[in-house]
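Single chain ahead, written as C-alpha cells, the form predicted alone.
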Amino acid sequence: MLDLIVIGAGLSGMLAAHTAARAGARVAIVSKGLGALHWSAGTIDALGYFPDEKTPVSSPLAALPMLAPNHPYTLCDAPAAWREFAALTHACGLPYAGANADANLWLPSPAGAARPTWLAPRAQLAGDLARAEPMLIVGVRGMRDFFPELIAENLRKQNHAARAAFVPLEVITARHDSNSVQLAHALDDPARQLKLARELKKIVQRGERIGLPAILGLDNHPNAFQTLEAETGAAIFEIPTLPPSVPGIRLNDALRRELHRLGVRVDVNMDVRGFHADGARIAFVESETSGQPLKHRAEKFLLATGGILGGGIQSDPTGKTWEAVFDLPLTIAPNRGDWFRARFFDPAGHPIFRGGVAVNRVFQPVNAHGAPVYANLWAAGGVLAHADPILERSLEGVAIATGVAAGKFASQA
C-alpha cells in the first residue's frame, strides 16, 4: 500500500509529493487535472502586496513577521522552502532567481505593467526593470495575444526606455494561426533559432535587451535562450503572454519529470469526490469512472485541490460552500452577504477568498474547536484560510512554502 496518496496536481500538490518522496515515502498523485501552472506567469511570486493593502512588499523577507498570525506563512519556514524549491529547479535544469537576496524583482507584465515577483526563471530576468538598459519590445507579427506596442507605450509611461518593433512569423513557422505553445514548440529547431537571430540583429541597437513573447522553446528552451543571446549579442528576456503559458508548461513538465525519477505516480483525470473513512482515519478516496467509482488506498492523504478558484472549494446559489472532497469544515461566513465588498475591485479584495480550510502547526485540518478532523489527513496550497493570494501576489509561495511543510508533516508522522 502507498503511503501518501496528494489529491491535486498543481504547484502545492506537487512539492508536497516530492517533499515525502525524497523522505523516502511511497507517494502518487491523483487529479482531476494539471494545475494552475499551465495559466501562470511561470514566476513564483512570495509576497508583492500587503494583505487589506495596495502598499507594494519591496522585500517578501522583512515582511513576512509583519502578516496576521493565522497567514499560512507563520505556520511554516517559507523562506527555507523557497531556497529548497531554488535548487530543486536548478538541478532540474530550469533555473530560478532572483534580484538580490531579500529583495523583490519587477519585470512587465503581457500589459507592460510593474509586477513583483520573488523568483523568476533565468529567461525573465534580464527584463528587470530596476536595469537601466533600454527595452527593445519585439512582437511576431500575427501571433495572439501578444501587444509590443501596448508593452512598450505603457513601460514608457513609467518612465523606462522602451520601444517596439516586429519580426515575420515565417521566421518562425509557416502556420498563420500558431498559439504561443505551438511556436515554442518551432523554436525548438536550431535552425529557426538561427533565423530569428538573424531578425533580431537586423532591428536591435547598441546597448538594448530584447523583450520577446515567452516562446522561446518548450523541450529545447535553454539551447533556444542561450543562441539568441550569443547570436544578438545582447540580452535577452522573456514577456509571459496570455495563457496557455510557456514557462509555466516548462516547469510543470519539470517538476513531473523529477517526481517520476523519484518513483511518483502522476494519475490526472481522477476526479475525486468521495472518500470513506473508519473513525478518525480516512481509509481511501474515490474517484468517479463510467461505472464504479475507483478506490484509491493509502496510510495517509495530501489535499491539494486549490480554494474558490480552483474547484477545491465548492459553492452553490443558496450560498452554501462546502470542501469537494473531505466536506471539511471552511471559515467562509455562511452568510452569503458577508462574502464580497461593496465595491468590485475593492483594495482590501473580497473575504471569500480568505476563507478556506484552517489547520494546526503541521498542518492538518481541524475542526471549530482547533482538533484534527482526521489522523491521517494534511492540506496544503490555495485550500488553506487566512490569505488571498491573488491579492497578495502570494500565490506560487504560498503553495511551495506550505506544500513543502504539509510533505514533510505528512511524511514524518
The other form holds:
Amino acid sequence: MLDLIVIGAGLSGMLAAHTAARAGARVAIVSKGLGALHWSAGTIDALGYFPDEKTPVSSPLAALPMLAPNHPYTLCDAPAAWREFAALTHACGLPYAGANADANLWLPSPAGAARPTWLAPRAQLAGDLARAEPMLIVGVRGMRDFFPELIAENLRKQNHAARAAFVPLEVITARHDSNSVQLAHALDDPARQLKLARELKKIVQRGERIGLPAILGLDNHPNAFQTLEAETGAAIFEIPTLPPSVPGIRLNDALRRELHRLGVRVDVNMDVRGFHADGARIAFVESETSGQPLKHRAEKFLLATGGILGGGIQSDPTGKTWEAVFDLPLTIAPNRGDWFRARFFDPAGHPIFRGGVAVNRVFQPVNAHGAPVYANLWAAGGVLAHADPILERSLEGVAIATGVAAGKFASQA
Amino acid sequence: MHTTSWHSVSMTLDECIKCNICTSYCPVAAVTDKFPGPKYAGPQAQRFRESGQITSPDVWVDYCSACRVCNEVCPSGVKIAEINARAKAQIVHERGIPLRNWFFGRNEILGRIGNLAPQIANLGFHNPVSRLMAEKILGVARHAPIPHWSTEGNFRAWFARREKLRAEKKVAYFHGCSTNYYEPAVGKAAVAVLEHLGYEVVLPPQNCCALPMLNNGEFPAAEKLFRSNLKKLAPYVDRGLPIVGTSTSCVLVLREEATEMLDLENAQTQALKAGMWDISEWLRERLEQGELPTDFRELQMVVPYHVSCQARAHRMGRPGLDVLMLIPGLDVREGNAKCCGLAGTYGYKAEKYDIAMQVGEDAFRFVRAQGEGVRYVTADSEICRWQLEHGTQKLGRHPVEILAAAYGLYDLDRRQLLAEMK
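Structure of the form predicted in complex with its partner chain (previous: the form predicted alone):
The complete assembly is shown below, putting the previous chain first.
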C-alpha cells in the first residue's frame, strides 16, 4: 500500500512527491498528461509585480510580508522552499541561481521585453539585463519562432546595447524542418556543438555576450553550454523560445530522474475522474482507461492538478465551475460577469485567476467554515486560491513553495 | 464525467492549442524528415480534409506509425493518432489501397493459408530469394521480422484436443491471430496460468481484431471484422464472463480503438469495453482481490521489460510489471523507450523499415545495456517482441510465459508446457 498518491505531474506535484519521498514515504504520481513545464521558460518566477502589474517588485523576500494573510506564500516558508529547490537543482546537475542581494533578475523574453524572475538556470544567467556588456542576439536562419532582430530592436528601445545576427541552419542539422526540441537533440552531439561555436566565433565581437534560442542540448546540455563558452570566449545565454520550451523540459526531465531515483513511480496519461470516500477519508481515486476505471489506493492523497488554465478547475459556458477530481469547494464567484475585468490588460488582473481551492495552514482543502473537507487530502500549486500567478508572475514560486509545504505536511500527518 | 461522445475524435480537433509537445515526443518525426510530426499531420492538416474538399492535401500522414505517443503526451486530450488514421482511410477511399497493404490487412487469411502446410509455407516465404522478390515486387522489407508459421499446429487445434480443467469459475480467452498461427506457445502458457488460478478457460469463436486494416486505412473492411467479433463475443459478455487477451493490441482495438475510429459507440460496444481485459491487467486485478497464487519458483535472471506503446495506450499502468515483480529472484528492468518502431505493419514496409529500426534503437540500446547475460526480453505486444528479437538477438517472451515458468508450468526456453514435455 502506498502512503501517498500525488495527482498531477507538474512542478508542484513533483516537488510535493519529492518532499514526501525524501521524508521516507512511499509515493506515486498519477497524472493526466505531462505538466506545464513543457511550456515554461524554465525560470522560477516568485513575485514580479505587486500589488498590480504597474508596480515591479525589486525583492520578493521584502514583499512577502505585504501579501494577504490567505495568500499561499503567507501560509508557508516560501524562501526556505526556494532554497531547497535551488539545492536540489545543483544536486541534479542543472544548477539554478538568482541575482545577488535578494533582488529579482530581469531577463530578456522571446520578444525582447524585460521580465522579472527569481531563479534561472545557469544557461540564462548571462542574459541579466542589469549587466552592461552589449548583447549579440543570434538566430538560426530557418528556425521557426525565434526572431533575433525583433529581440535586439526591443532591447535597444529599452537602452540595452544589442544587435542581431544569424547562423545557418545546417550548422545544427541537415533537416529542413525542426522544432526547438529537435534542434536541442541535435546539439547534444559534441561535433555540432563545436561547429556552432566556430560559427559564433566568426561573428562575435570582443566584449559582447551572445544570446541564443534555448536549444543548447537536452541530455548533454551542460557540455553544450561549456563548449560554446570555452570555444567562443564569450558569455553565452539562452533566451526561452515559444513552446515546446527546452529549458522547461530540462527541468522536467531532471526532476523526473530524481523522482525515479527515489523510487517514485510516475504514470502519465491517467486522467483521474472519480474517487470513493468512506466518510471523511478518501479510500481510492479512479482514472479512466480503455476498459474499466483503474483504482488507485493510498493512505493519503495530494491534489496538484493546476488551476483554471491547467485543467484542475473546470468551467462550462453557463458559469458553472468545479474542481475536477474531488469537486472541492471553490472561491470562484458564481456569476461569470464577476470573473473578468472589462479590459484584457487591466493592471489589476482578472478575479477568476485568484479563484481556487482554499486551504488551511497545513495545506488541507477546507470548506466555507474552514474545516478540512477530507481528513487525508492535501493540495498544492495552481489549484490553490488567493494567488494570481499571471498578475504576480508567481507561478513557479507558488508551485515550489506550496508543493514542498503540502508534501511535508502530508508525509508528517 | 465526460462521455465518449464528448471525446469523439473530430471534436477533439478544436482542443489543439498548437503547443507542439506531440511533435517533440513523436518517435518517427525524431528520425525522419518524411513525417513532419503529429501536429502537422493531425490537427493542422485536418482543417483541409473537411467535407467538400476534393482530395486530401497530404500523403505524409502515411508515415504516421500509429504508436499513439502523441495522444499520450497531449495536454489537451486531442486524439491525434485517430485523426491520422481517419485521414489514411480517406486517402484509401479516394485512391485505393496498395496490394501490399491489402495483404497486410488480411494477416488472418495469410495465417490460415500458411497453417495448412507451415513447413512449406515457411520455406517458401522465409528464404532470401522470396524475401528479396517480396521486397522488389510488393515492397515488403526483406529484413523485417515477419513471424514464421507455427509448425506445431495452431492454438485452437491444440486447445480442442487437450483435457480441460472444469471449474465453477470461468474465463474466456481471446487469443488473436498471432497466437493462433504464429505463437501458440503464448496461448498455452496463458491457459496454464489461468487454470493454475482455478479458472476454467473457454474459447469463444473469434476473428482478426481488425487492427491491421485500421492501420492501413481499410475502414469498411475493418468494420465488418469488428462487428463480427462483437457478435461472437456478445454471449460471453452478456453472461458476465471476463474475456482476457494476450495480445494487448487486439484488446485495445476491441475495447476502444475500433469503436472510436469507426464511430460505433453503443450499448454493445460499451459492454465489450467493460468486459474485456488485457491478461496482465486481469491478473493484477486478481492480485488485488487476493486471488493470485504466489507459489512461485525462484527465477534468477534479469529481464528487460519494454513497455509497448499499445500497452501504454490502455492507460492501465504497467500491470505486466506489477505481476512479474512478485516472482522471487526475477529482476525485471523497465525501459522507457517510446516505441519499438515496428508498430503493427509499419516496419514491414520497405520504405519504412529503416525508420522503424531507427525508432527502435532506444529500445534496443536499453536491452543491450542490461548486460551480456540477458537471455529474454519481455513486452506485452507480439510486434514489439519480434522487433526486439530482431534488433537485439535476445528471445522475446510474453509476461504470461514468464509467469507460467515461475509457476513451474512452462519451459521458457523451449516454449513448451512441462506437462507436455514428458
